[in-house]
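In structure tokens, the next block holds one chain alone, the form predicted on its own.
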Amino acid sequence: MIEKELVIVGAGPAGLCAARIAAEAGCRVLLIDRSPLLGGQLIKQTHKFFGSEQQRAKTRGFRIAEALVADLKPFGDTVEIWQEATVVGAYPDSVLTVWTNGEYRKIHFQSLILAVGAGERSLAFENNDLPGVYGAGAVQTLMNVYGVLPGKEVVMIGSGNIGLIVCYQLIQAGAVVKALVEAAPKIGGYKVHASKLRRLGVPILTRTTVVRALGDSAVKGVVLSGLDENWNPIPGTESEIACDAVCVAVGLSPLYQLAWMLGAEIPYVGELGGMVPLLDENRQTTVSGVFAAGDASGVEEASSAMVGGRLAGLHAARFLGHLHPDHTAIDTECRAQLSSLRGGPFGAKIRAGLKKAEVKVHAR
């Protein structure tokens, strides 16, 4: 059994920020990630971020990942990092089991931050298991991490910000986006992203869905159908589009499983993407000493994940008896930034979800 003070699972934007702030407070940190590259979703994001200078506006996602990793280097062995390591079990006696370097290792932790992110949702349609049907995250990984074009002619399903941005990245990489398909009556993402696609001639088809992928051993096209007000396909509206790839970008669901294994209370909160752990104002779950940050506690933008990670790291450190010298100032700043990021009409859904996911009792 390995004894660790603070373990952080997930080295994306939330986990990296949590590790830095906890190390600054004096914690010894073990940061675990299943990927060979640190940065989570940031490493595949080539677009520039919105927001303020505090949230690294006008900086490309992969550059933010590089900066966050560099921020940990001054701490040396205080922040230990396990890469290509997968947490496969979490137990109520504060034990994790990790598969790394071909063996299982058991870790006993004093405090834990779950920054494991979210998984892509799938979409049910005929032949959705054909080679050439991808999730948006897989497309970004192929293009932006490994330099592989997933297809020459692509149909995008879903018009949230991820779908819109990946369309643009596909075009930049040399692919033709044959159509952007959205079941709702209007696009789900920012209009600025959709406007770029319209200027590039990409057809945006609302009230439309994919009913079938065409092909035997690989995608050769899709069949689309219009939808009525009850989201049912309208007979006689079917149309075919030739393509060699279908990209599905229909949202993310928080990865709640480790929190559930530890005994945390996990309700379904649709506004936050699905099953999420209840959290108090300091990001602690209903299990004492176990915190959550980033998409694991509700799907938001990476900027919110970074700020939430800092807040979780700050309070996990305090839980362990390490009070950051600038605790009050950092705490106040993080809460103000989150309030700003969640403001306005686009943040209404998140604000409603967070109210439902608040802890009403003290952590046990």
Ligand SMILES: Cc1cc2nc3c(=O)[nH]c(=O)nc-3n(C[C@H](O)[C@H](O)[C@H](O)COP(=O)(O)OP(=O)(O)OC[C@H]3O[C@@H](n4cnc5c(N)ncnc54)[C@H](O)[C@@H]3O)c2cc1C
The other form holds:
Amino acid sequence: MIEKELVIVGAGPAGLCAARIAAEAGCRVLLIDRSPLLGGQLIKQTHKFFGSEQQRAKTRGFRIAEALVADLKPFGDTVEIWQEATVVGAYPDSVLTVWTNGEYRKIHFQSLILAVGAGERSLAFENNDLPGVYGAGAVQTLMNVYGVLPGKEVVMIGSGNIGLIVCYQLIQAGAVVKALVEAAPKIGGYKVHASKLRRLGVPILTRTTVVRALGDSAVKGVVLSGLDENWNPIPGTESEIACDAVCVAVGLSPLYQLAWMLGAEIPYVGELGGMVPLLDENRQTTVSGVFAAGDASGVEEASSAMVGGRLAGLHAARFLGHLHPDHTAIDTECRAQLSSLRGGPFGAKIRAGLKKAEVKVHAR
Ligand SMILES: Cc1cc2nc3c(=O)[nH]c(=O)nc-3n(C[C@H](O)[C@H](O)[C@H](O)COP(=O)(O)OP(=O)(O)OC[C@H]3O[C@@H](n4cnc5c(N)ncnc54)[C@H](O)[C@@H]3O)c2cc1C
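Switch from the form predicted on its own to the form predicted in complex with the named molecule and print that structure.
Up next: the whole complex, starting with the chain shown before.
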């Protein structure tokens, strides 16, 4: 059994920021990620980020990842990093099982931060298991990390920011986006992204869905259908589009499984993306010493993942008896940044989700 003080699972923006602040406070940190690259989703984001200036908006996502990784360098061995290491088990006696270098390793932790992010949702339609049907994150990884174009003619499903941005990146990489289909009556993402696609001639079809993918061994096209106000297909509105790839961008769901294995309370909060661990105001789950941050505790954005990661790192350190010299100032600043990031009409859904979770926490 390997003994560790603070273990952080996930080296995306939340985990990297948590590691830095905890190390500053004096913790010895083990940061674990299953990927060969550090930065989580940021490594495949080639666009300049929107969001808050304080969270490096206007910088390309993969550059933000590089900067967050560089921030850990001064801490040397205080922050130990295991890459290509997957946490496959978490047990209530504060033990993790990690699969790495062809073997299982057991770690006993004093405190744990879960910063594992979110997983892509799929969509039920006939033949959705044909080669050529991808999640939007997979398409981004193929194109922007490995330089592989997933298809020449693509139909995108979902008009949230991810769907809109990935359409644009597909076009930049040389693909033709034959259509972007959206079941809702209006687009879900920022108008600025949708306008860019319209200017490039991409048809945006609202109240429309894919009912079937065509092809025997690979995608050759899709059948679309119009939807009524109850989201049921309207008979007689079916049409076909030829394509060799279908990209599904219908949202993300928090990866809650490790928290669940540890025995944390995990309600369904739709506004936060699905099953999420209940958190107290310091980001601690209902299991003492186990904290959560970033998309794993509710799907938001990299900016809020970074700030939430700082808060989790700060409070995990305090739990371990390492009070950061600037604890109060950092705590106050993080809370102010989070309420600003979640302000305005775009933050309304998140605020509603957090309120539900808060009520439940206080009612315990
Ligand atoms: C197309 C697109 C565009 C976006 N644009 C923006 C934007 O402009 N501005 C913005 O603020 N946000 C943007 N985001 C959102 C942002 O990327 C995410 O909100 C953010 O990356 C979440 O950070 P995280 O650290 O919580 O999780 P992630 O970045 O998902 O990192 C989680 C890490 O955990 C690791 N992991 C998971 N499970 C395990 C396990 N069992 N064992 C070991 N490691 C594990 C993963 O490998 C990963 O590295 C965008 C997202 C997408 C997909």
